[in-house]
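The form predicted on its own is given below as one chain in structure tokens.
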Amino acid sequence: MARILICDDQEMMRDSLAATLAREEHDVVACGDPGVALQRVSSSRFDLLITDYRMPRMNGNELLAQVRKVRPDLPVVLMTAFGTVENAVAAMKGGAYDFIPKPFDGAQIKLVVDRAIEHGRLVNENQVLRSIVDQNAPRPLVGSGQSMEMIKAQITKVAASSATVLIRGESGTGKELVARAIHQFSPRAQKPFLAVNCAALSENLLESELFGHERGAFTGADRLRRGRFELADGGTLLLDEISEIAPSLQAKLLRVLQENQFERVGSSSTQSVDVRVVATTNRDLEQCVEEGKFRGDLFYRLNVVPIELPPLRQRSGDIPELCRHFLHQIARRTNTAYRHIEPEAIRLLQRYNWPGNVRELQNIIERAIVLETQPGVIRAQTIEPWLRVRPLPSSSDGDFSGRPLADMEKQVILTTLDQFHGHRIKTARALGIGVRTLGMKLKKWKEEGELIEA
């Protein structure tokens, strides 16, 4: 189903064409005034415009020219009872998708409409892919300490192959950045790099996102959708937070990794793709396998080349370089003067434990730039209040000795949640667990009456 706008000053023709397309289950809007048509294109989303050529006040080519200014991606089909080669050529030069002479039968217009709609969807998909390519411009891996130098060497070696890579590390350590670097230094660099956050989508949505679906596969599937594996063909697909993928999808994912084949949801037709998979996790996947939450064969298929990213607290020597990088980055992005950071502020940052890792450091620097009142510098006194970590509440004897592990886990989670004012995503990142895992624990405690509000 598509949303189609028809513009024709002849009421009988307009209503007849609208009825023909409505029977094809399209959402059809019809009007007889080109000015009204232009207004509707400007204010509403349409997948196709079909307009008559000869109309009062504004002809089809003039309407086409105006539409191209506000919706250059919208396919336009012109129709006319005065069809000439010259008119057709002028229409196509003006950017029309097609030009159809009157009279025409239902089969003709259905064919033209189907082709025009598919063309528009392909154009939109290409625009999405181009924007993804722009977003994937090379980003530097900042840090010259021993651990980062080893990771850079690993990336160089791994990039040359098509082996599946599993990047492990706490939230905020830069796992996606490493995945992009692997793609950018690989022979696939000119092909798409796509990413899917496995924790952010429900099981059904994730299956459709990865593998696509056929029209009518489920309620709301009003058109064919290509999944990320198809769109990333020839390139790289990042599966972020792979530990959160539902068990029912793990078998289907394993098949793609082994055979490079899958079926869209609602289809029996097998698709073949050439995609390099890079997965990330902040969880102990071996433990997940032992607990039966993650397939062992899928783990071993993902863990062909493991890369372990150290937390920021283990590479505090890189903090000055990271600070300078973020300060230059923000100055360029905002077109503002570069700020220096005081040596005492650097020492303060190096003493902090960084539960949110590099991502938290970047947020601190951005906040400091906004709130620092001293021109040209970032002072220790500005950032120091943000680095005070509230201590965990202790048991009656002053420590956790003898406390059940489940109680300790609950206390740590609820304290961290309170520290981030109930923000679940920030809490999950700081704890190194998935958002869905956090939500399930809070739901369980609430159902058991151990938590009043979650």
Ligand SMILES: Nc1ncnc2c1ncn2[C@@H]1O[C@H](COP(=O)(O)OP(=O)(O)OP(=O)(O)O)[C@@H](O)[C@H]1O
Given for the second form:
Amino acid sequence: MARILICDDQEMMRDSLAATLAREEHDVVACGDPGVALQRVSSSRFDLLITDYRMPRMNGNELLAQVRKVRPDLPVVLMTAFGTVENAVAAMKGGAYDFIPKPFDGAQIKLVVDRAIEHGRLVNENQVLRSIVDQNAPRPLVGSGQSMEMIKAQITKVAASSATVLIRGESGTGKELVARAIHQFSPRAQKPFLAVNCAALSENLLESELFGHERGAFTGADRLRRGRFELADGGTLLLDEISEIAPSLQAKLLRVLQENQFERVGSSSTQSVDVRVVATTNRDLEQCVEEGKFRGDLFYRLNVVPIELPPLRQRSGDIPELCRHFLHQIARRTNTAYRHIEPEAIRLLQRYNWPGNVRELQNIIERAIVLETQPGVIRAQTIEPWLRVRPLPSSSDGDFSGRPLADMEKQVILTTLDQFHGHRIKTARALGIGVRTLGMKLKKWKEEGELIEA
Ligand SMILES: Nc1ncnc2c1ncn2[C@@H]1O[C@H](COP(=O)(O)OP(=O)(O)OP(=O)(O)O)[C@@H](O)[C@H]1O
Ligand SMILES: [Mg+2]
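Given the form predicted on its own above, produce the structure of the same protein in the form predicted together with this ligand.
The next block holds the full complex; its first chain is the one shown before.
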């Protein structure tokens, strides 16, 4: 059963066709005016449009062209009078699914309709499949600034080997993306890529997730389960947030990395695997080692090839490219027109400090597309309220170039004030300004509501 729209200015014709198709259990809507038909297909979903060729105001081909613009995937069938082959040819060229010469009988029309509906269904399915394939397709690492170029070179180099890679970087900097790229460029690309988040599971669950268990190994283990190391055999295993792994598991992990061997939980027989491990962390692992929370020998084994992803605020030169990449991606995914981004909006984005890094940028672009009211563009004024400049965690952390002096001044003053626990005299002395000047600035920010307490 499909939803079909019929457009024909001759009432008799329209009604008899509608009745024929309704008998086939289709949901049929009929109208006599091409303008109305166009409105209907734009405002609700149909599986098929059947239209007459000769109609007042707009002929069938013109209607087809208009429909193509709003519903590129809707199959359209044209009815043409006997002998007007030229019109039929033009219709096919214009993207009609089929044409049917008048007069026709019920059996003929049913055949054409069934085929057109089936065709529409396949086109739809194809789109779903394409979006699934897209999820597995290589995702490009965007950014041609010096730091990204160096990272890409590192990826190509390490991909060829089976060396363990440790990727460091703040949240949202692209660690998983880099891990996937390493896999995709490696000789293991046709084998599985699996990921486990070490912070998300309790010690026991993580152990059986990684190494599997025998049937009866513990209460609830009612059947044998293969772990990620077995399932990823020949491929790559991403261990996310490796710093969170418990000490007992650290020992077991070290053994797989050194000997490619392990036992399933509750089993005494040894499994051998060939798995490339890529680990990520957004913590300082050396410090974890110093504090005795992370085994030193495991750290050295993981850190064979370190890759450091700099925070986005330190590579603001990549921001224009990243914006365009996300805009293209969204346009493609949602089948909508590409939106341009105002140069002024880009400048704003380049001055922001991005605590959530690339993920945050991606979210802001998606939000802007949804909320921007002006067609075709993303304006600075739309995104401006979302980019609150936050105080820097430490003054060595920021890339100060290209940001307004006033912002920087405020951040430096507030950070210093914080260092001296709010002591204004010490702060002023450290900054080389007068206490009165400092007091005036703080008062002004307070009045402007930019400062809660000072
Ligand atoms: N250089 C880049 N080019 C294109 N997209 C990127 C880039 N870096 C990150 N992204 C996108 O940003 C999002 C976050 O990246 P990813 O998940 O790899 O970050 P992560 O470092 O693993 O974050 P977390 O620490 O929170 O797990 C993803 O949607 C990813 O596709
Ligand atoms: Mg991640």
